[in-house]
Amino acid sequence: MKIDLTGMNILITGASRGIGQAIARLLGRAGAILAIHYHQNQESAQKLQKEIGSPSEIFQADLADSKKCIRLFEQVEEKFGHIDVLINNAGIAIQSPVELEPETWIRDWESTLKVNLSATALLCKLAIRHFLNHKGGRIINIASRAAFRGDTIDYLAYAASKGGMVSLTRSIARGFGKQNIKAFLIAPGFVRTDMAQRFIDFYGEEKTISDLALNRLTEPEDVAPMVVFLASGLADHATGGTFDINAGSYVH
């Protein structure tokens, strides 16, 4: 079955690399018009936009700054007129051992939650307001298996931030379904990205893949098809649901 997203306007955060880039590419191939968000990697975002083609556009914003989050959403509204789907993909993972001094540890904690949870929540709030004025829409939040099985002790903030995304997504799905607003959660396991590579380099690839049911690490391209499927509306009655893409490393 070929999915056609022609005419759909989609905002995706953190699209200049990794999972976000793979999702954006596949959405573009399906005909979607993309608002491609990036933080620092302008060159990669521009290359992606050129690959996908007009009328998709790139937008820069530091999601750790709530004012810039708001401005990002406003800019996309101004450019495209309406947004059909919001994909909250951007995230950070800071290695922060519990042995750190409290001031350093809490700084890492707050930095992680600003990007992974607070920015996601704010963009969801703005999207809900927008969707209520445009007969509905869809939100797809990219969390992690860490939200359910936890993470290593060096990444407590990351796991907590992703756990918060779970409750946020489910609350939106239950609270706004009758207003034609759907919300979904994707929970990848380890995916071969730049961010995950730091963990792989530290702990070793053998340890990273030792608990997989499959024989290779998940790639960004393994995550993208499910996001495109959810964006299409073909699975709207799964609103509030979590879709695990973790090579069988965590099953619940």
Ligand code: NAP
Given for the second form:
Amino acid sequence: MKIDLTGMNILITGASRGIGQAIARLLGRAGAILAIHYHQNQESAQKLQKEIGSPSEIFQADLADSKKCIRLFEQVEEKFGHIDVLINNAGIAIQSPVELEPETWIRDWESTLKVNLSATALLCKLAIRHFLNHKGGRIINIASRAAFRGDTIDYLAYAASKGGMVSLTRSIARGFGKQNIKAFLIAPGFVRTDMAQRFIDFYGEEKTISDLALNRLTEPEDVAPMVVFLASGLADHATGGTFDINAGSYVH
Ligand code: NAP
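Switch over from the form predicted alone to the form predicted in complex with the ligand, please.
All chains and molecules follow, beginning with the one already shown.
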């Protein structure tokens, strides 16, 4: 069976790099029309848009700023009329040891929660209102394995922000299912992107792989197919579900 997303409008955040870029590329190949969001990497977003082709469009926004989140959603609504799927993928991971001064530590905490959790929640809220007026829709939130097993001690805020995404997504699935709104979680383990590079550089590839059941590190392209599948509607009865993509690290 070939997945065909022709006629579907999808907003994906953080599509300029890493996992988001791989998801956007595969959604585009399946025929979806994309709102490709980016923050700083305009060139790479433009390149992706060119590759996917029109009517997909690029949209810039700093998701740390709630007004800009609202503007982003409004701009996409204005441009596309309706949105079928929201994918909250943009995220940051700030290394923030507990030895830091409280002022610095809380600044890192707040920055992390703003982008990873508050922006996700706000975009979900805007999407729910939109979906209620358009007979439903789907939300796919890219959380992390860290939401479930915790992270290393320097990334407490990151793990907490991803944990928040879990209860947010499950609450949406429970509360709005009868209005035809579905919500899913993807929980990747280490994926070879800029975000994971610091860890890989520090511990080395061999140590990173030793945690896995499989024999190579997960690539962004290993995450994308599950998102395309969920976006298609073929798995709507899995709403509220979490899809672990971590090369078998839980079962290893
Ligand atoms: P990445 O390569 O670092 O890319 C991050 C993306 O988020 C970029 O497109 C970036 O936009 C965007 N972004 C960063 N700060 C932003 C801000 N303030 N406002 C708006 N957009 C912002 O990350 P990744 O590894 O692909 O991660 C994607 C998602 O997967 C994240 O939610 C991450 O937590 C999750 N995840 C990753 C891993 C992993 O090992 N890589 C594991 C588990 C979960 P610009 O480039 O345009 O600035």
